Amino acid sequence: MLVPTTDTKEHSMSENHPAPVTVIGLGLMGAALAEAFLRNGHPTTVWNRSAAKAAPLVAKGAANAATVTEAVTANALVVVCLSLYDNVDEVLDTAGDALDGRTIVNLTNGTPRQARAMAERATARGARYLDGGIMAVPPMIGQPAASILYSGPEDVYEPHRATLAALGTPRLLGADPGLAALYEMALLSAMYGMFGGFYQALALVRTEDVPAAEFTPMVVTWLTAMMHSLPRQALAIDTGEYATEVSSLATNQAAFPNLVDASRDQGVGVRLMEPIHALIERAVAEGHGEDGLARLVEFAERP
C-alpha cells in the first residue's frame, strides 16, 4: 500500500538517503526517467493512465499510486513526462490544491510559450515549477550523455539538481522557464537538418544501388570534417562579420543547380534541398554574395 507523504520540504540527495520522487507518464520516456531514480537509489512513485504501464516499474520496486492526486502527494518532488502540455495541464488539475508545496519538473516535450504559460499555471496552484528539455532518446536516461536542459528559478533547481542528476547530465539555462523548451527545439532543429541531407544523400546513391551502410562511413567522416567550422560561422554571426575565403554565397549559388538537377537526373525528389537552395537565391539576390553561408541565418529570421 502506498503511504503518501505530507513533508513539502525541500529533500536533497546524500549517500545513505537518495531523495524520493514521483514520476507521472510512463512511456518509452517516462519509463527511462522511472528507472533511472530506482537504479540510483530513490524511493520512486509512479503513475500512468493505463495502470498496466507501472507493472513493470512496481517489479523494480517502484510504488504505484492510484491516483494522480495519491503521487503528486507522495513526495515533494514530482517529475512530470507526457505526450502534450495539455496532458499535463489536465493531469495537474485532476491533482488540485495537492500540487500546493510540490515542485514540478515538466520535461514534457513543447514550445516556449507553452512552458511559459504552464509555469504561470502551476505556480498560481501553488506549485514550485522547472520546465525540460530531454536532449536523449531512452536507452541513455541516467548515462552522462544524456543531457537534461532546465529552465527556471535558481532556488527551485538547486535543491533537486543532485536527484535530477540520476536522469542524464542536468544543466540549468537561467529563470525563464522558457529557455529549456527553446534551447531543445534549436537543438532539435538542427538534428532534423541534418538528418534531412544525410537522407538526400541516400536517396542519391542508392539509385545506383549503393547499401546506406556502406556510403554512411563516408558522410560520418564528411560531416565530422565539417562540423569543425561551426564555431567560426558562429562568431561570424554574433560579430556580423560574414566576409569568407573558404566559400562564398555566390559560389554556393553556382554549384547549388548541379545538387538539384542530379537529384532529378536520378529520379530523387527535391524537396528536402529546396529551402537551403531558396535561402541562398535571397541572400545574393539582396547583395551578399561574397559573405560566407553563415549569412543564411539573417534570412532564416525573416520569413
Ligand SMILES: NC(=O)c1ccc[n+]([C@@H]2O[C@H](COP(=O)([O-])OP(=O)(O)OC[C@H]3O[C@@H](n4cnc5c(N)ncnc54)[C@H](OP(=O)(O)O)[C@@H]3O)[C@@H](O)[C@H]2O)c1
Second form
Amino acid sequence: MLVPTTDTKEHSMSENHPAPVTVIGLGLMGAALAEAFLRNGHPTTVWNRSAAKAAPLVAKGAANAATVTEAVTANALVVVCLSLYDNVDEVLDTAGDALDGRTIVNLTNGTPRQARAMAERATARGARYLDGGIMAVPPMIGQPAASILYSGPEDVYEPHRATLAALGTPRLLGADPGLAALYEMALLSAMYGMFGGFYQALALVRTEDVPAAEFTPMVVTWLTAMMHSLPRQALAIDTGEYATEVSSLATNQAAFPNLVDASRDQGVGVRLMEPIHALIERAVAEGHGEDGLARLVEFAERP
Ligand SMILES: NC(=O)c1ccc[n+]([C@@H]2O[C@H](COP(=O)([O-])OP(=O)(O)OC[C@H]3O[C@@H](n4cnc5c(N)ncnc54)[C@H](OP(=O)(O)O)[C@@H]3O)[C@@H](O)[C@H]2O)c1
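Please move on to the form predicted in complex with the named molecule, as the form predicted on its own is already shown.
The complete assembly is shown below, putting the previous chain first.
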C-alpha cells in the first residue's frame, strides 16, 4: 500500500529530501519523465495502462501503483503524460474523489481550449491544475536544453517549481491555463515549417543522387544564417514597419516560380512550397511588394 502525502508536506521538501511525485503515463515521454525524477532522487510512483511498462522504472526504484486512484493518492504532485486529452479525462475519471487536494500537472499535447476545459474540470474536483508543454524529445528530458512550458496560477506552480526542474528548464508563462498549449502549438508550427522545407530540399538534391547526409550540413549552415533574421523580422512585425533593405516581397515573388519550375523539371512535387508561394502572391497583389517577407505574418493570420 502506498503512503499518502499532502500538498503542505510537498512544499516543505528540501533539496536533500526531494519531494515525492506520481507519474501517470509511461509511454516514451512519460517513462523519460519518471526516470528523470528518479535520477534526481524524487520518490516516484508510476501508473500505466499497460502495466508492463512500469517494470524498468520499478527496477530503478519506482513504486508501481495498481490503480489510478492509488497513484493519485500516493503523492501531492501528479504529472500526467498520455497521448491525448481524451485519454487524460478517461484515466482521471477513474480516480473519483482522489483528485481532491492534489496538484495535477498535465504535460499531454493538446490545444489551449482543451487545456482551459481540463483546468476547469480538475479544479471543480478539488485539484490544483497546471498545464504544460514539453519542448523536447525524451532523450533531452532532465537536461537544461529541455524547455518545459507551464501555465496556471503562480501559487500552484511555485511550490513545485524545484521538483519540476528535474525534467528540464521550467518556465511559467502566465495564469491562463491555455498559454502553455498556445506556445507549444506555435513552436511546433515553426518546427514543422522548417522540417517541411528540409524535406523539399532533400527531395530536390536526391533527384541527382546526392546523399541526404552529405547535403544536410549545408542546410544546417544555411538555416542557421537565416535564423539570425528572425529577431529583425519580429521587430518589423511588432512595429508594423515592414520596409526592407534586405529582400523585398517583389524580389521573392519574381524568383519563387524558379523554385517551383526547378522542382517540376526534376520530377519533384511542390505541395510543401505552395502555401508560402500563395501568401507571397497575395501580399504583392495587395500592394506590399516593397515590404520585407515579415509582412506575410499578416496574411498567415487571416483565416
Ligand atoms: N515523444 C516525444 O518526442 C514527445 C515530445 C513532446 C511531447 N510529447 C507528448 O507527450 C505525450 C505522450 O507521448 P509519448 O511519446 O509518450 O507517446 P506514447 O509512447 O505513444 O505513449 C502514450 C501513452 O499514453 C497512454 N495511453 C494512450 N491512450 C490511453 C488510454 N485510452 N488510456 C490510458 N492510457 C492511454 C499509453 O498507454 P499504453 O502504454 O498502455 O499504451 C502511453 O502511456 C503526447 O501528448 C505527445 O504529443 C511527446
